[in-house]
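In structure tokens, one chain follows: the form predicted alone.
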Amino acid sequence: MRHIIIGAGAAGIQAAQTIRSLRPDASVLVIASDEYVHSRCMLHRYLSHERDEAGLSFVPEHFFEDQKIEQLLGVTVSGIDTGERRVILADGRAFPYDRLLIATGANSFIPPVGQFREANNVFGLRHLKDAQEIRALADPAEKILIVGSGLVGMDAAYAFLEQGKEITVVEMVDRILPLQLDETAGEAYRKLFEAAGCRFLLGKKATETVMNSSGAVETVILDDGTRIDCDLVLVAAGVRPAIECVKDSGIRAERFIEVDDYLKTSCEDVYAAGDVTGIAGIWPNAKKQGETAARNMCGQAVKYEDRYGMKNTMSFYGLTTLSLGRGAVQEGDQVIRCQDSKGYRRAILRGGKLDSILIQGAIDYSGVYQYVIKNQIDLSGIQTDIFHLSFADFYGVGERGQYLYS
């Protein structure tokens, strides 16, 4: 049994561990465009020179000799054939495949402000290679621009400030890290990186740009007529899932590529996971999806059941932030606060069960809010204060391992 996975993220090296455990003699061939496997969340500290391209790596230094796995790694797909089940390359090779995962994760998605696209000096931060080129560029730099505000941006700003650069953030919201954090929050994390020297710009879109002779851009001009002066210009206006190799496959895809519970295609042996499916792709949920495919791939019948929580984790000067499930305030919720000695904390409520919690400051004893959300327990039972729940507040094992409270 011939075993393809495109992809070296936390999805595809996952499957491909979980392959090699279930079948020892099945043959795995890791396939992906990047020539180093490397953790994406880490691409700020190559920025910052704390660590160099092997310092990335999630996996040992002979992983793929130890665990017997063949690897195909720097190399394009342009195509699968799944009529003759091929994996086709860019430059001409087809292997041929029994079963297929793509994890190919996702791109940068560089908006068209004016010269963005064509300009030589804008980049976005998804891969080793986007690193590698924004390092040289931002090593002699002066003045970069970062539009948008999200964990990408912030990371780098920080990366860059810890460097001395002149950093500005221009984000269209009126606050930063918009997705993941309230205002509350976010003005916490604003103040402190104010503190360190960067300027905002918030409520505000890069509309257009001047480039020079040498196809850089060298002045960005927001809507309200402010002209910025850069060296490089980071883009961490969001992502789009790579799905350019299933193009004329048969497999079905338009934003992402559709998946069913056991996280397969629309066609036959044929599964994805990570962020190409469009289903939270942060990094635990992408290793657990590629753990479930891969053991679909083996003949398990498993089903993907995390397809809507998220979890992110971001420490800033000190100061450390805890945000798990969707975040988002709907019409009818419940929203309840608190701000003391010990930081801030947000939980929505949806229907009497805990949809969403962000804790700012001390973050001990997270651990039972996410098994409250993942298991969408209901709380209206629970005298204890939201904040302070703890697994005293449960009683008892049921038979699929779940607590029962009181």
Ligand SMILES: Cc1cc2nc3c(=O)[nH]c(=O)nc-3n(C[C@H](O)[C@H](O)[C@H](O)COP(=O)(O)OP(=O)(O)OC[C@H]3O[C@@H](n4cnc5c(N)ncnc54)[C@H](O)[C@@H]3O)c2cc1C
Contents of the next structure:
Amino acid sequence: MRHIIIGAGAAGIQAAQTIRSLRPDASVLVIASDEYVHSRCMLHRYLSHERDEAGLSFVPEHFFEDQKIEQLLGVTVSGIDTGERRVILADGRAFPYDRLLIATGANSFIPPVGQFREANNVFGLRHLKDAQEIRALADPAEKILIVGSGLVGMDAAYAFLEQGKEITVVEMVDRILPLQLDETAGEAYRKLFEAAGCRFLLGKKATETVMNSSGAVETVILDDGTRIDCDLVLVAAGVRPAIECVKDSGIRAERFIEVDDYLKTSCEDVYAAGDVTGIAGIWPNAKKQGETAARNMCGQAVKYEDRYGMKNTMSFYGLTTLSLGRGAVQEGDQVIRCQDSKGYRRAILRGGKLDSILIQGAIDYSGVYQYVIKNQIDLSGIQTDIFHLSFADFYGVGERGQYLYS
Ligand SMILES: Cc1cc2nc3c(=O)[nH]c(=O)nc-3n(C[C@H](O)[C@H](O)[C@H](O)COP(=O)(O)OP(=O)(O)OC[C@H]3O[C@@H](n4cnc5c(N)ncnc54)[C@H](O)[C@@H]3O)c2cc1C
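Having seen the form predicted alone, the form predicted in complex with the ligand:
Next comes the full complex, this chain leading.
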């Protein structure tokens, strides 16, 4: 049985390992545009010179040989012929598959602002190749503009501030880390970043650019007329799933590749996992999807059920924040907040169940929340304060899935 995996990220590598462990004799081929296996979560450490290329790898040195997994790194898949069951590379080569996994992740989205898309000093940060290009320009740069204050933007801001660069962050929302944090939690980080020298321009949009004769953007103009001079622009304004290779293949994909509960696509024997499915754009979920898809490719019938299990941790300047669950407040939700000596916490309850929790400061004893969210436990009627829940509060699960507490 010939298994092909497109992508050597969290999902692809986990899938390859899983297939190998379940099918010691099966043929497994990993094809990826990446030249090296690397963790995207660590790219800011490369920008700050804390790690080199080898230090970004998340597999052992001789992983492919030791696991007897074939690899073709540094090549791009341009198409999939689902009729003939072949994967077609940009260089014209074709490889037949019996089972195929698409784990192509996503690419940075560069909005069509001024000459952002043409300039030679404007980058997204998604692949090692991006980080290499950015670092080459960032090292001699003095002024760096970051567009977008999500996790990728703030990771990069932190890396550059550590290097003594002059950093400006532009964010169209009026607070930082808007998708990950609420106003209170974001404000705590804003103060820490400002103390480190970061300048924020919040509630403003980049609308125009001035490009010099060398093809570099040297000024970015905001919607309120503010002009920011810069040597380099890093755009951290979101990603788009990498679905180009499924074009005309019959595999259903609008913004994401559509998958069923078993992570199977609309085509027989073709699966998808990780950021390309749009289920959750974070590392642990991509890994879990890679494992689940691989199990299904090996004939097990395993559902991917971890749609609530989002987990994200961030830590800047000694302040840690853990967010569990989906995090966006909807109409009818009950939102509970608490600020005390341990830090700040916010819980969102939906229909008596914990949808998400944000814990900033002391994040110990958070395992119970992960369990409660992941299993969508009914907490209605519980007497313990939501921020002081522990496994000791419960002694069993009732017939309807609600917790019975002592
Ligand atoms: C800077 C940064 C920081 C992050 N920090 C965190 C964090 O702190 N915590 C967290 O949970 N998540 C974080 N993430 C998100 C996390 O990295 C992703 O969720 C995870 O990498 C998704 O894994 P994946 O396997 O789906 O895709 P990817 O890791 O993107 O891998 C995709 C693979 O597909 C290959 N590929 C794509 N198209 C083709 C093609 N046509 N042909 C051949 N190969 C192709 C690529 O080369 C790559 O090998 C961060 C992401 C970035 C960019």
